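The data below hold one chain only, encoded as C-alpha cells and taken in the form predicted on its own.
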Amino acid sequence: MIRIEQLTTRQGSFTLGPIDLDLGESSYLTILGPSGAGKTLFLEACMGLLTAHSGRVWINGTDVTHIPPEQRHISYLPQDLALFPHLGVKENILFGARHRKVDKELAESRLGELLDLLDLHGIVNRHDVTSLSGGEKQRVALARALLPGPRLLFLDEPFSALDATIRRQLQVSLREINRQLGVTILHVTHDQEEAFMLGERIAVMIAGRLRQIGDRDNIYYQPESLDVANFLRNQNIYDTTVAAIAADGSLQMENSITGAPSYPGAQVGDHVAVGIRSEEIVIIRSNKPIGPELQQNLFDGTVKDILAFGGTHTLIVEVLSTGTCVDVELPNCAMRDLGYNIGDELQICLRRHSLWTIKKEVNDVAV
C-alpha cells in the first residue's frame, strides 16, 4: 500500500532519515518515539505536505513523490483536528467528500456507516461544533477523514489531549475501523501503551531515524539498540563482558548471568549490555518446586525499597553477590499475597528466555 525508499528531508538543523518502510494493505503501523524525534515531520513528508530532499514514496504501486497531497487519495487527522467552527457536525463530516466530488448518494451511504461505527447519531444534527466535548470532536474529525474512502489514513497524536477513559474508547474504535473498513493506518504517537495496543507492527523513531521495526513482542522484549531499550523503559540493563560462549551458542557474562542470547560475531571479551524487563523476573517461592526454565540465573537479594503505582508495585532488590539492584515488577494481587516489606530477603530468577543482549559500541552511553 505504501512503500518508502531512502526518504530524507530537513527542517532547520534537523535531518529526517534516510527511512525505508513497506506497509501492506489494511495494515496498522504505529510510529513510536519521544517528542522531537521527527514523527510529525515524517508524516508530512509521506503525505507530500513537506518536500522530500531525496528518496521516493509509493502509494498503491504509484510513485507519488512529486504528486500534490490532494491527488494521493489519503486522509489526515492532525493533532488540532481543524474542525470548521462555522459548519455544523454533518457539514464538517461531509466537507472532505464534497471537496473531492464524491458522489452524493455514496457520501450519504458512507455517512450512515460512520454514524453507526463512531456512535455519532446523537450529535449529527448539532449546529455548533464548539459545544462538543473533546471526545465528540475527535469522532467528528475521524468521520470527516474517513468519509471520502481514503486508501491511507495518517494520524498525528490523535488522542493526546483527551482524558484516559475517552482515549481508550476511541482507541478501541480505531481498531474496529481498521478491521471493518480495511483502511491502512499510519499512526504516530509518543504514548507507548497506545502504540502497543493499536499497532500490528511498531516502528521506533529516535532522532529522525527508524531504529527498529517489528511486531509487539519483538519491539518490547528484544530491543536492538540501547537507545530503543532506554526509551522503552527497560529498567534492568547491565554493562558487562562476555566471559564464555556455551555449546548451544548462548552467552555467559562476567556478572554471573548465563544463557543470554548471542548476536552475530559474538566473541569472548566483547563489551555488552544485557537486560530483562522488570515484569519478566520471577520471585522464587521456597515452598514450591522450581521448573527447568527457572534453574539458571538464581540470585539471593534484599528488598531495598518498594514503589507503588496504580496497578503494580516495583521491588528494588539488591543482589547480595554483586551489590547491583534489580527492579522486580509485581501486580498488586501478587504483592498482597507475598506481603514483602523493606529489608526482607528473597530469591529471584532472571529467566533465560526473557534476556536480551546488545553489543556495545564505542559511542554507546554506559548503562
Contents of the next structure:
Amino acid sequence: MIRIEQLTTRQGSFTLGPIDLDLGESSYLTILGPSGAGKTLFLEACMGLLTAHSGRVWINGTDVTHIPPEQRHISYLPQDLALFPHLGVKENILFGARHRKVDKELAESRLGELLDLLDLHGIVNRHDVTSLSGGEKQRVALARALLPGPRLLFLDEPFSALDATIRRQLQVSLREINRQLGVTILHVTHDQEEAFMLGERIAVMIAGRLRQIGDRDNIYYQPESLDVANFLRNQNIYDTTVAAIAADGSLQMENSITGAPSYPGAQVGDHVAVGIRSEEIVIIRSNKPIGPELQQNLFDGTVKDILAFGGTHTLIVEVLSTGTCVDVELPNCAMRDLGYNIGDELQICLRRHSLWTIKKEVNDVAV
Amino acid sequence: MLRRDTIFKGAMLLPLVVLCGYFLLLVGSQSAFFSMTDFLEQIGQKDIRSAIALSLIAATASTVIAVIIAIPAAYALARIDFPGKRLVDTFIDLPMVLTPIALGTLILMSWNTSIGRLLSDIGITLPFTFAGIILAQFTVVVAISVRMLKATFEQVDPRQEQVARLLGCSAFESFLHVTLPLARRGILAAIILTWARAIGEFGATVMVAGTARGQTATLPSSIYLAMSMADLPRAVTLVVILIGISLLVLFGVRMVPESRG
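Go ahead and give the structure of the form predicted together with its partner chain, now that the form predicted on its own is out.
Expanding to the full complex; the earlier chain stays at the top.
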C-alpha cells in the first residue's frame, strides 16, 4: 500500500529520518512518540506537504515522491481538524468529493453511509461548523476525510483535545472504519494507551527516527533500546553486567537476576540494562504453592511506599539483598485482598519470561 | 481593588474622550462657515462635480489595480519562502514611509528616463493626465494594500489549505476555494481602506497630474486650490463632501460582515 524508503527531510535544525516503513492494505499502524519527535513532519513528508530531502515514497507501487499532494490520494485528519469555517457541515463533508470529481450519486450514497457510521444525522444541516462541540467537529472532519473513498488515511493526534468518553467512542469508530471500509490507517499519537489500543503494529519514533516497529507485545514487553524503554514508562530498569551465559542461552546478571533474554553477540562482561514492567512482577504468597516459572529471581523485600492511581496501586519495594527499589503494580482489587502497608515484608518474583535485556551503548542512560 | 480598577479604566478612557472631542471640534468648526445655500450652489458647479467624479473614478481604478497586484504579492510574502524575502518585505513598505510629494517627484523623474520616453513615443503619457492621477494614487496606496492583505493571509490557518490540497485541490484551487473565502473580511477591509486612502491622496497626485480645474483636479487638490484663492464657501463644500465620503467608508468597514473564520 505505502512504502517509505530512506525518507529524510529537514525543518530548521531538526532532521527527520532516514525512515523506512512498509504498510500493507487495510492495516493500522500507530506511530507513537513524544512531542517534538517529528511525527507530524513525517506525515507531511509522506503527503507531499513538505519536500523530502532524500528517499522515496511509494503508494500502490507508484513512486509519488515528486508528485503534488492532491494526486497522492491520501486523506488527512490533522490535530486541529482544520474544518472550513466558511462552509456548513454538509459542504465540509462533501468538499473532497467535489474536488475529486466523485460521481454525485456515489457521493450522496457515501454521505449517507458516513452519516450512519459516525452518527451525524442530527448535525448534517448545520451551517456554522464553529458552533459544533469538539466531538461533533471530530466526526465531521473524519467524515470529510473519508468521503472521497481514500485507501490511505493519515491521522495526526486527532483525539488529543477530547474528553475521555468521546475519545473512546471515536476510537471505537476508527476501528470499525478500518475494518468495514478497509482503509489503511497511519495514526500518529503521543498517547500510549491509544497507540496500543488501535494499532495492529506500533512504531516508536524518537528524535526523528523510528526506533522500533512491532506488534503490541513486542513494543510493550521487549523494548529494543533504552530510550524506547524509558518512553514506554518502564519503571524497573537496572544497569548491570552479564555474569554468565546459561546453557539455554539466557543470561545471568551480576545483580542476581537470572534467565534474562540474550541478544546477538552477548558476552560475559557486557554492560547491559535489564528490565521488567511493574505489572509483570509477581508477589509470592507463602501459603500458596508456586509453579516452576516462579522459582527463579525470587527476592525478599520491604514495602517502602504505596502510590495509589485510578485503578491500580504501585508498591515501591526495597530488595533486602541489594537495596534496589522495584515498582510493583497491583490492580486495586488485588491490593484490597493483600492489604499491604508500608514496612510490610514480602517476596517478589521477576518472571524470567517478562524480562528484557538491552546491551548498553556508551550514551545510554537508564532511569 | 474595585476603586483601582475604576481609576485604571478612567485613565485609559480619558485620552479617548479627548481625542473624540478634538475630532468633533475639527468637524464641527466647519458649521461656522457652512451654509446650505452655498453648498447647493457650489455643488451645482461643473468643475466641482467633475472633481467629485474624477476622485471617485480614479480612486476606484487605482484601488482595483492595487488590490489585484497586492493579493498575490501579499500571499507570497505571507506563505512563500524565497531568498531575500525580508529585504523585499521591507522595501515594499517604502511608499508608506516616503512623503507623497517625494513619491510624485520620483514618478515624474522616472518619466524622463529612456523607458518613460519610449512610452511617450508610443502614445502613453502620464504627467498631467487622468492616467497620471491613477498612477500617483496607485503608487501611494499599493503598499498599504499589501501590508493589510499580508496580515490577513497570515491569519488564515495554512493547515486548512493543506487539507484542501489533500482533498483534491490544486494549489490555485485551494487558494480560490479556501484561502480567499477565509480572508474575505480582511480583503474587503483592505479594499475599503485602500480606496479611502486613494480618494484623499493629494501630494503625489498634484506632483504628477497637476490641478487643472475640470481636468485633473481631484477633491483634495480642489480644496487646496480653493483655500489658496481664499474661496471659503467652495473649500468648505469640498471638505464636507470629503468628510461625508470618509465617514461612509469608515462605517462601511464596520459593516463588513464578521467572517465565520
